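Heads up, the chain below is alone and in the form predicted on its own; it's given as structure tokens.
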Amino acid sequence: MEIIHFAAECYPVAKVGGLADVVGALPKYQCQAGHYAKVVMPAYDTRFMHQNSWQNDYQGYIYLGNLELPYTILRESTNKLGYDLYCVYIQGLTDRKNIYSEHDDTERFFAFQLAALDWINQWQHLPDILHCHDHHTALIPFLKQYAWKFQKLRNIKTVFTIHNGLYQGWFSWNKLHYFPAFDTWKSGLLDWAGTINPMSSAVRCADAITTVSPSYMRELQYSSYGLEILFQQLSYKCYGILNGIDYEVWNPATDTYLDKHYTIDNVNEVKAQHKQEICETFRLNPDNPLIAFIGRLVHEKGADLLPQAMGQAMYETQGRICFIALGSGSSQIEYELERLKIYCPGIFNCYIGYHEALSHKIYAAADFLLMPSRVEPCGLNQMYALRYGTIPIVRRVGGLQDTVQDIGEWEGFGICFQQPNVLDIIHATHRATYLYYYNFDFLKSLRQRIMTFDNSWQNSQRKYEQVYRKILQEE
């Protein structure tokens, strides 16, 4: 199969979150099993597209409304990925340094959709599979369907995966000229709630539905931020595919960004050597249990609940703890963490901000990892985390739910907790406290067996592979 992936992010050319990493390794493993696979993405202004080379595939206009505005598509000439990756450039929209915009990211991701499907109309043949990441592409399956200037698209399928249905890219109707013609008798595939909704609009327009883990999916009938009733009647076409991650990027034998590589065999020793030296570079004691955050600092994540439990669960354990912080979002979180870093010398430190190869090195020096998270429709850090020798301590939701045991189940190997609260939260670190000080033994075995877990792409790369064979049966 030709399989066509739209996204607003993929690692290493740009990463905000999750998408990123998803994006940047379902596509390689697809082509690793047979397929091919293509990125097609904006064309920002990041290190990655200063560092390699390009070839121009194509050159053309798009109309986003009155305006016109030329755009090429870049291809990264020598294959580095693994798959054919494409970036879409528009000057004064897409060759920016910030991957979002709080002003004008409708107009953005509007015209990387319009270019991305006015380069596919060009081709001699058609892909088989279109398949959209969260709303910054949710357009496509209304525009390929129904948009007059696409006709030729229209018998493609088209898959739309949500990443996170928080944000579902809404604007006003007052914007509806941005649209090519299209029989406005289908202007009611766009509106949900009296605006124009993205995200609505692919779930009712693309042929199958998947998020990025199957509790995150049950999650969305009962909680989707208005879009609950959608979920429930389209459930038939809706599928939960839990996320992989890179086995060949997420590998403490070979990590690049690890001056020590360990396996199986000496994870408890090099471990240790890899906690001394983030301990003395953050000022922490490394005979205390780590504890790390590694994530955005926003309250989707529980973020905001951190600077209250670290300091009581400090207090608790009378400084017989270590936290770790590296992250970056809400400007108050940020704020308090600082603080706390004032506050609790040798107990407590951050690191504000995003350093892809620092969250290497906690991963490989900590010994639990906290996700307390409200909403997590998979979580990817747990299984870096898992990978790497670190227990999770996890709030039982979404994708946390589906890859975390509790130790205190049968074959169980993490903590886990119900409630997005202070309470929980500390009440989880006191039972990891309790399994660094008195249960060390135990603590080393369980190191040695997370990490023969698998959680590669190879599984959901087949689970992908039903729905696409599904849906082109399905005509």
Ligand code: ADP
Contents of the next structure:
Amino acid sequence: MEIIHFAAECYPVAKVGGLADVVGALPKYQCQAGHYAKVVMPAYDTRFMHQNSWQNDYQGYIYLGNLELPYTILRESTNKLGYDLYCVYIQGLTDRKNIYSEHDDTERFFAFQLAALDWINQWQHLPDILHCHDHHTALIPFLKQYAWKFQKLRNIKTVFTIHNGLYQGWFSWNKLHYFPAFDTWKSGLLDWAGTINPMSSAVRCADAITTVSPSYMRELQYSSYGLEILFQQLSYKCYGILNGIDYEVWNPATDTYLDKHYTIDNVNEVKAQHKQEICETFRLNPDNPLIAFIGRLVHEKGADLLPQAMGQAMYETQGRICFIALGSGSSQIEYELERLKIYCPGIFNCYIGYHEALSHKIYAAADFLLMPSRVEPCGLNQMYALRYGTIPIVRRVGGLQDTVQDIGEWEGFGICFQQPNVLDIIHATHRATYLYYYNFDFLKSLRQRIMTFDNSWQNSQRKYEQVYRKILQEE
Ligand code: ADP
Ligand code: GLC
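Could I see the form predicted together with ligand ADP next, after the form predicted on its own?
Following is the full complex, with the preceding chain placed first.
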């Protein structure tokens, strides 16, 4: 099968969160399974773009309203990612350092989608599947179906994957003129609650909807920021497929960001060395259990609960616990964490910002990884933690509840809690410290056991393949 993935992020080209990890890995494993998968994304001004060689594959132009925009399709010429990577360059729109949060994101991603389709429209042959990820590419199923200039693409099947239902890409009807001429009686498919809502249109127009865990698929039916009724009524074409992780990137035996490598045979010794190093760098007490948080500092991740929960846990254990946080996001949370650092030297420290290498070092060094998410479509961090022998402490929600089982359950291996609140987090950290101080041998054997789990892409890849086959057979 020939599959084209459209996305705003792709690791290592441009990454903000897990979307990049998924789009960077899934196509590679699809190619390994014998498919022909490609990625099409905007050409940002990132380091990867400057450090690699690019071939100019196509040049064309599109109209966004009455604005004529020339575009270029750049192909990474060495195929170093294991699949063909195409970046759409539109001067003045895509070529920014920031991937998101620009005042004109609607225009940037609309133009990207139009250019990508315009290019595919010129091909001699047609691909089997257009696979769109999140709202930045959510207009593609509508455009390819109803825009007159893309008539040739009408029979191609589309899959839309929701990585995060919160961001739906709404914009006002006064931007309707951005659309190329289309069957106007279909405009209802763009509308949701009086605005143009790309995600809702993709949910209605795509042949299959997937999201990144079975639990999140169920959660969307009663909590999806206004789209609940769509997920209930269209459940016949909705699938929850758990993400995998890229074992070639996330492997403590070969990880290029680590100076000391390990396997299940020496995890306990080498983890202690990594912990020692991180504790020295961040001036933390290495004798205490080290609990890490890595992620975006936003409400969805429960990051606003961290300063109070961590502060109180440190007080209640009389300083016999350590926390380290790596992340960026809400300035209020960043400020509170920075302040906590001043009051709790030796037991709390943080790095505010994005730091890929440090994240790998923390997964390797930490005893526990805390994820108090309010919403977690899948979550990759807990799977990275497992791979690095780090015990996950997670709230039972979305993909976290599909991937982590509590140690109190049969064959359990993590610490789970029910509610995203300070008390539940503190209780969970008490359970972690108990394990560390009073059951260290069990904790050591747990580390070895969780490292053997298979969360690789091979399984998930097969599930996507089944969805593709199903929609290709439907007429
Ligand atoms: P989300 O995509 O919602 O942010 P995921 O758990 O799917 O959550 O993926 C988060 C990814 O981003 C992981 O690879 C994690 O290690 C990485 N990450 C998040 N914040 C940072 C940061 N500040 N520095 C380095 N890596 C980060
Ligand atoms: C989103 C979700 C996260 C998921 C990731 C990759 O960013 O918030 O839970 O793991 O996408 O699918």
